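This document starts with one chain, in the form predicted alone, laid out as structure tokens.
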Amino acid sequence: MRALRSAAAVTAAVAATLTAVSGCAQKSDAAADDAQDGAVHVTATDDGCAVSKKEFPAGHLRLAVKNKGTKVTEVYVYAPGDRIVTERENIGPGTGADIVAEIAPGTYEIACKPGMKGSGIRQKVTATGKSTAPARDPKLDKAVAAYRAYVQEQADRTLPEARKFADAVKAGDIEAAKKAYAVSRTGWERTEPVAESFGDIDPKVDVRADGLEDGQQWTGWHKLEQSLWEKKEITADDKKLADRLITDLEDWRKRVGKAEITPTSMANGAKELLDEVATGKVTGEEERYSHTDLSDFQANVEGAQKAYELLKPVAAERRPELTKELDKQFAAIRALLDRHRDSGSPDGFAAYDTVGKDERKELSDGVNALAEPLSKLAAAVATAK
């Protein structure tokens, strides 16, 4: 062994030590927090995802997330096969989020995604023993069954509308395809968190150009949206993509009824739909070519409200002040959306590029006002009063 190391090696060693010390400090802090509140603490940074416990009892899991990085992040819990158990998007630098989920015994991965891109920085965790969740209120079982029927109904109703869109694309009829585009997405947008839970469907049918992974072919609605509105042409490849869209949506329809749905996943899904509005619709990024963002916005809110309404009988018993606030905020956001209706538009709303800066700010504020109480719904249905 050499007695002296190169300057570079020393620098690297010091950096590694500092990283280790920093990591230990994070774990120590997280462990202390852990002991205080029983949650599993996740500390997200720009290049790390420290988890305070790698092993915890199955049942109701609460993740207390802190974003100590400089980028907006999102946190996922993945079951094997990258099936999404729960997620929370749009966690800003210096902020945190509580995520409540029902976790069955087994192995999982917790992922932080700095910049909300890529497969994430992952930590393997294990839920041990038998589920410790208390016996479920029968009213919640009823809510889950009703919501499962709702998502299946939305998928069933989407296919005919999507076929009208695909047929118009294959016929080379740009104007007919434009009219069918937004309407074909409504059922999907109402129930997107359930579709996303499978992991492989959303990237094929609803990815935007800036969401593509390395080597991923761009397929789905938004690729065709670009052709129709920006390129103003329908190519032979677009016609093939229209067929592929229908194939992928048929796969979704067959699988959606088998999705794992729990009361907490319904509540988390409702919040995820509001996150979708905040990160894609209010900004105008989701429908950047067609400017049909308000149609998606409406569908996201409708889907979130459906999940909430089904859970409301239990939530109202346990957290009456929360349901009172949610009723108020859902009414407010629907009223805001109503101001932008346009009966002459194929999707019933004004084009988003005609919505002014102040009006967009008003919509954004309305989404934020609803998202805050909605983030508490999962905890309300997970634990008895």
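On a predicted model such as this, the values are computed, not experimentally measured, just so you know. Whichever C-alpha set is largest while still superposing within 1.5 Å between the two forms counts as the rigid core. Numbering follows the first chain given and starts at 1. Compared with the form predicted in complex with the partner chain:
Fitting the two forms on the rigid core leaves the C-alpha of E89 displaced by at least 2 angstroms between these two forms.
Relative to the superposed rigid core, the position of the CA of I110 differs between these two forms by 2 Å or more.
After superposing the rigid core, the C-alpha of T323 moves by less than 2 Å between these two forms.
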Second form
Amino acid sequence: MRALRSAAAVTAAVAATLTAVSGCAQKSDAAADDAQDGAVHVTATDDGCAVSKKEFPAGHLRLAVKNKGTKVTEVYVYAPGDRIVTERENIGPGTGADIVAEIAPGTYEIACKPGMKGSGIRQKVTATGKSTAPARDPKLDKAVAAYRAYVQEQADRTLPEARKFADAVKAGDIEAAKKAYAVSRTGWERTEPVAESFGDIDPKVDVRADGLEDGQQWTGWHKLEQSLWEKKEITADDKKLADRLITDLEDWRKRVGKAEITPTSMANGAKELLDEVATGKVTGEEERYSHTDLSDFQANVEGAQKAYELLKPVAAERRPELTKELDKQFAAIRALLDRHRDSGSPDGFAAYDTVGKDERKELSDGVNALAEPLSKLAAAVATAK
Amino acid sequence: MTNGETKKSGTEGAAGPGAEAGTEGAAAPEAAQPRTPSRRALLGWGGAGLALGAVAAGGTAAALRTGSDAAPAAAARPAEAVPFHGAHQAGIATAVQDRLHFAAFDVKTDDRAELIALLKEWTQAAARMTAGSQIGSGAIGSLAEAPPDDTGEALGLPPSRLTLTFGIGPTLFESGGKDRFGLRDRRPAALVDLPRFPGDNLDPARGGGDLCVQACADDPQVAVHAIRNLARIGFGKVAVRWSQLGFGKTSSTTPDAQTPRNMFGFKDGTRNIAGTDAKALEQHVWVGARDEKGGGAWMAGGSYLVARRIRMHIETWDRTSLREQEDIFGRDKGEGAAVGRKNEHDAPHLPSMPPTSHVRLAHPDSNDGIRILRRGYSFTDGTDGLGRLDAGLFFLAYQRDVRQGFVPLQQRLARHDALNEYIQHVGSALFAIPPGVGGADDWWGRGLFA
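Now that the form predicted alone has been shown, please provide the structure of the form predicted in complex with the partner chain.
Now the full complex is given, and it begins with the chain already shown.
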């Protein structure tokens, strides 16, 4: 389900455009590789990541990378909160690469990842000039970085589950596909606001029939859900859609690191996850064929709680009564969800069409009880101390 | 049935669809509302809510004292604010406003302190909203990344005589044998569990509730804004169980004004208790200091509210002959005069009315002089899926003791009223309405938790 496009999404789109433009410029500059033309030289080794200067003017940045180690490496430029500004993978031993980006004034980290693993060997650098962004509490930068790592982890873990689902569809195995369906969505549902911030991925993988625009082809999980549960058949087209779902999810996995994430977007994203529950899951609309709404519900709550827990150290200093209430309401909603667990079902929850009217009201009340104080979290982390 | 010539003050306390409703007697003066500042003026004051409280409390007392001398109410003054503080809660004797949003809540917390904190917060917000002020830090101007404290749809609107009246249902004291908040011993004897009446078809989803708030205003937007914001403040502590919107008041507490008509087209509320009739209010509406022995003593100055959602079978009624319609009510449709009488306010002659006529059955003289104060509203919630108007009367009646008020009255009506063929009671609730909020430090229900 798509949420409203946030300002963060627009910012991310602009950043992507800039990167693309400078990508074109890079080719014509290639000849100037060896000239001392203002490039920052990065020398990657198996246990080092040397940069030729740690301070340079903001604007057009060119990194001239040389891999002098024995392993394939990759180089990243991170903004605070571990947002990827630009990166280049697969730089072989003895080879080099040029990486370019437009960067605003501020502090960054350049990371080399020998063996293309881990968080890398990092160097702090500064792009000088007048920054318009106010300095942020380092605790919040840490929270953003940790949340980004969580989002990445969720995407990484989703792919194998999604492949299991796609493979079953391609094999024409309806029962196996049904079993793998809800589980394949967990990581997505935990972090959906970040995926939605890109604008283009969500409509491809998670759109429902009623969300389609005229002329838009229905793709993604819910189309396959309809085939499996309602039509009870897997067509040749469905098999193609299963492949496409994987392609789109790969795209998501590659891009989450570049998402614009801020403390307020984390807080409001957590609230949006609960809004998803309040508008789509509590009514049974989201999973209208499979009735696996409760496992989406659980994943939405888990994702919201993760964002909250990371922001909590700062929020608790500023609004202790709010975090006390949120702790209580998160515990309450999880206890409520636990009452609907069913160890016999593949996703661990009772089918939503077996949940009665009174119980749905109770779940709805629980979501409101949590989402209302959660809507106050952004204010608690936004205001400078 | 009963006495022949009725006494001149005969008041039919209509229980049923209040159809009987009398036209209020001769021009009685409206409950005088002291002049209060406009919303705009209040906005300018900043934090004027508390100051207003003091003024308002004095105003109510003045209104009660000088009620009979007060200016007639004919010309409503919709922009004004009704005082929030006073000996009794506003919204009972107050001149009936044009619109209603009534909400019943379930209490979700088990924590007594948390419930008390909510009631204090509600009271504060209610005082501000009835004065026409925004709640919290307002609807605009705060942090851009966070939702505003006030939802904002009443910005720029006058107070519109908004009243918020708070009540407590039997289930707050005890539910499923459990003494939920240590209040079991404080349950007033008059807060009974209503008996089942013949013909009831009650939907639990449209009845009951631990707490209620009745919002009345001359502008529906102002009434809805108030309930919406109270519900929002309450999330996590309370949840809306059911609510009802109402329009076209079906009875008034201002007998000089034109008697309103109900959805069956009949005048309703002809003999309702006037908001200025202090004697009748003391006798029939306000709980007396000695009414409750023991735990329920906190109710002195309060009242009891019966709320019934009464569905009207509009289409079949509209196919009913005029004579039958008039026989059912016992009044003529045009003037509202009782059978054999000429004018609406002429005292009815009960023996000459059909024995199953609504007015005859509901008349105080048929019920040992019982009177209740009605302030119900019509409702139309669209259509019901079969194309029938989902409409009727949302019956609201205040009384000193339901055991002498609504219960015997409705028992009689439910058995005999000819109107029953055209109506059905589908929702029901009873609430203890605590006395008024005394001042800025007081709060809804404080006496109960003392």
